[in-house]
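Next comes just one chain, in C-alpha cells: the form predicted on its own.
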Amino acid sequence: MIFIDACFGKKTPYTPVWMMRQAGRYLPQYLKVREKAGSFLHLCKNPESAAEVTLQPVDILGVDAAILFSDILVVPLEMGMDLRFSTGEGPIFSNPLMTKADLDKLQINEAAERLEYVYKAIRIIRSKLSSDKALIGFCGAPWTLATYMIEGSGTKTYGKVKKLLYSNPSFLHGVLAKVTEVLKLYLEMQIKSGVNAVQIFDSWASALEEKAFFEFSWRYIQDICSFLKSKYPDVPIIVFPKGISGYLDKIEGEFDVFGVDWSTPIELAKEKLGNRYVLQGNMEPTRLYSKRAIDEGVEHIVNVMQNKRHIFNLGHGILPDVSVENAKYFINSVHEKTKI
C-alpha cells in the first residue's frame, strides 16, 4: 500500500492523500445515510451504515486511505458515560466527571468489549476496501476525551478540567490513566479486526502550556504508542498534538507520523521534525473553498517537502459546505503535481 509505504518514510511513486473527516457532512451521499440512520450516534453504532460512509470518499475522490468513521466520544460512553449530541450544542454528557465516586464508576476492560460495533464495521469496510487502500483507526487522546469527560462538553475555556490540573491534579492523572488503558484495548482491537494504520487526534492540546502539555497529555499518548509498538511494529501509527508548533523541539517517542496542523508552518515542522518522523499535513482547510487557492497550497507545500517523507493532508478537518467538485480537485492536484 502506498500509504503504508509513505507512513515508513518509503519511496512512493506519489505523495499519498486523505482528509481528515472526510467521510462527513461535505458529502450528499453520507447525508442520506445520516438522516436514515435517525441520529449522528445511531450512524456510528450501526457496522454497515458506518462502513458505508468510511468507503464514500474513496469511492467518490480516490483518496489512498480510508479512515473509519465513528467518534472519538464513543469510548466515554462505552466507559459509563451517558452521551448525547444535540443540535447546535455538539456533543453533552449529562453526567460529566466530578468526583472520585465518578472515576471509580469509570469501566475499562467491559467498555473495550462493547465497542464490538466498531470492529464489525472494520471488517466490513476491509472486506469490500481495495487492497491497495489503506484503512486507518483512530482515537481521542487522552487528554481531549478527558476534557470532554469533566466539562461536559465542548469549551472554549477549559475551565473545569484546568482548575482541576493545578489543584487537584491526581484526580485528572486517574481520569487520564483509566482513559489511557481502554484506548490501549480500543486500538488493539481495532488492529485486530484489519485496520493497517492509526492516528491519535489531540484536538485540544493546544489548550496547554508547555509543562502540563507535556505531563498531562503527550506522556499519556506516548503510553499508547509504546504499548502498540512493543506488539504490532508494522502498523504506523500517526499522532496529531493541534496547535503545538512552540513545542516541536522537545516532541520525541515511538510513533511514525506527525500530523501537522495549519496553523503549524510546514517548514518549522520539517526543520524540526522532518529526519526523524514523516510529516502529514497541513493545507489550510478553507482553501478547498477556491481551485486558485488549492493550487497556491499544495504547490507550497510540495516545494517544501520535495516529495519526501509526507503525507499530504488538510490541517483540520474538512468542512462541511465545502463542494464536492473542490475537494476532488485538491486530491487530483496532489497526485498530479507530485507524481515522481
Contents of the next structure:
There are 2 protein chains.
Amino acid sequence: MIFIDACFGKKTPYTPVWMMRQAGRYLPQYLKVREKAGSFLHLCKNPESAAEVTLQPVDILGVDAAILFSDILVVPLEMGMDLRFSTGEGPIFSNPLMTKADLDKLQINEAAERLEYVYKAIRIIRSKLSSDKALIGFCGAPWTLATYMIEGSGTKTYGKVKKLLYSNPSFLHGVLAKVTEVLKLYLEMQIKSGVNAVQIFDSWASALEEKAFFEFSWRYIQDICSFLKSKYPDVPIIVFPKGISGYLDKIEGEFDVFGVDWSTPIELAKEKLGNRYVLQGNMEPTRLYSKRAIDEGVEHIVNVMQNKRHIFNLGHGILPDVSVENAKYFINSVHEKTKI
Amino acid sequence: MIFIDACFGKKTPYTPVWMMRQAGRYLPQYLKVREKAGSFLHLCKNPESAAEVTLQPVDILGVDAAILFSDILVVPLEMGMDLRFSTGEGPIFSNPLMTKADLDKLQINEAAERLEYVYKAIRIIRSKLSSDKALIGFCGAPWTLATYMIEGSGTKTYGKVKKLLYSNPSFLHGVLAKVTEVLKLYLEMQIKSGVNAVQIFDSWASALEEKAFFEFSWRYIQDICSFLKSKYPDVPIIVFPKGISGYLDKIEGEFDVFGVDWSTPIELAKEKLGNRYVLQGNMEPTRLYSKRAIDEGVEHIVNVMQNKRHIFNLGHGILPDVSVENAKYFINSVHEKTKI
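Next up, the form predicted in complex with another copy of the chain, please; the one we just looked at was the form predicted on its own.
Up next: the whole complex, starting with the chain shown before.
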C-alpha cells in the first residue's frame, strides 16, 4: 500500500493523501446515512452504517486511505460514562469525573470489549476496501479524553482540568493512566480487526504549557506507542498533537508520522522533525473554498516537502461547507502534482 | 514611570506587572459598577463608570499600569455598524459587512469623533491615576476587527472572512485599509487625551497562515505603528498578535514591546525576539487558580528573563473565576521576586 510505504518513509509513485473528517458532513451521501441512523452516536455504534460512511470518501474522492468513522469519546462512554451529543453544544458527559470514587467505577477490560461495534465495523470495511488502500484506526490521546471526561464538555478555558492539574496532579495522573490502559487494548483490537495504521489525536495538546504537555500528555501517548510498537512494529503510528509549534524540536518517541496542524508552518515542521519523522499535513482547510487557493496551497507544500517523507492532508478536519467538487479537486491536484 | 521605562528597555527597580482584563469580572467591585451600568456596552460608553473600573485594579492589586476599560468593537460600532452583546453568545453585528456598498457607508473621521466617550474616560482616569502609574490605551488590530465585522460574531472556522480572502482579496484589503485609518485617528486621540502607551490586540492573528498574516494583518498593524511613531516617538507601542509562535523570527517593525501569549514558550520568544524588542507576558492564566502554580510560573519566567527587557503579564486575559486573593498574590510575587 502506497500509504503504508509513505508512513515508513519509502519512496512512492506519488504522495498519498487523505483528509481528516473525510467521512463527514460535506458529503450528501454521508448526511443520508447519518439521518437514517437517527443520531451521531447511533451512527458510531452501527457497524454497517459506520463502515458505509468510512468507505464513501474512498469511492467518491479517491483518497489513498480510509479512516474509520467513529468518535474519540466512545472510549469514555464504554468505560462507563454517560455521554450525549446535543445539537449545537457538542458532546456532554452528564456526570463529569470529580472524585477517585468516580474514577474507580470506570472499567478497563470491559470497556475494550464493549467497543466490539468498532471492531466489527473495521472487519466490514477491510473486507470491502480495495487491497491497495489503507484503513486507519484511531483514538483520542489520553490527555484530550481526560479533559473531556473532567470538564464534561468542550471548554475554552480548561478551568476544571487545570484546577486539578495544579491542586491534585496525582488524581489527574490516575485518570490518564486508566484511560491509557483502555486505549492500548482498544488500538490493539483495532489492529487485530484489520486497521493498517493508527492515528492518535491530541486535539487539546495546546491547552498545556510545554513542560505540562510532556508530563500530562506526551508520556501517555508514548506509553501507548511503545506498547504497540513492541507487538506490531509493522503498523505505522501517526501522532497529531495540535498547536505545539513552539517546541517541536523536543518531540521524540516511538512513532512514524507526525501530523502537522495548519498553524504550524510546514517549513518549520520539516526543519525540526522532517529528518526524524515522516510528516503529514498541513493544508489550511479553508483553502478548499477556492480552486486557486487549493493550487497555491498544494504547490507550496510540494515545494517544501519535495515529495519526500510526506503524506498529504489538511491541517485540521475538512469543513462541512466545502463543496465535494473542490474536495475532489484537492485530491486530484495532490496526485497530479506529486507524480514522479 | 517604571512601566514606561521598562517598555523602552531601561533598567527598573523591579519588573512592572499588569494583567490583561484586569478590570474585569473576577473583581466584585467591577461587577457592582457593571450591574449599575445595565449592560456591557453602556459601561463602555459611560466615561465615569469606565474610569472607575479602569482604576479598580490599580487600587486593589497594585498593578503598575492601568489599561483603559473599553472594548475593541466600539470602533466598528462608531463607524456605523449595529452591535449588541448577547449573554452567552458574545458580540453580534446584526448586519455583517458583505458588499462594497456596506463598506462605503462606514465612516472614518466621524467614527473617531463619536468615540469621544473613550477620550473623556481617559481624561478622567489620567486625572485620578497616580503619576507613577502608566495608563495604557488600546485598540483591536485591523485584521481582528475586520474579521468580526465580516463574520458578524465570534467564529471557530473564519469561513466568511476566509472565503473573501481567497475570492475577493481586494475587498478585504479595502475593509482593512478603512479600519486602519480610523484606528490611527483613534489611537492618536487616545494619546492626546492622556494615555502613556498603547497596545494593539490581534486576537485572531492565529487564524491566518504565515504569508497571509503578513499580508492581511501585520502590514496594517505596522501602518498604524509607523504613523504613531512618527508623531509620538515617546509613547511605547505594544503589539500582541496571538498564536504566531511558528514564525516569530520574521516579526519586525516600529514597535517597542511584543506581547507573548502563553502558548509560546517564553524561552522561544526570548531567543527569537528578546534582543530586538522588550517582551511582555506570558504566564499561563489558569496558574492563578493556585498559589503554588503562581510561584512556579513566576519563578520560571524570572529565571528566563532575568529581570531584563521584560514586563510581566498573563499570556491571555485573567479568568473570571480567579480569586482576588490569588490575583494579589501574583502581583506581589512578581514585585518581590524581581526586586533588585
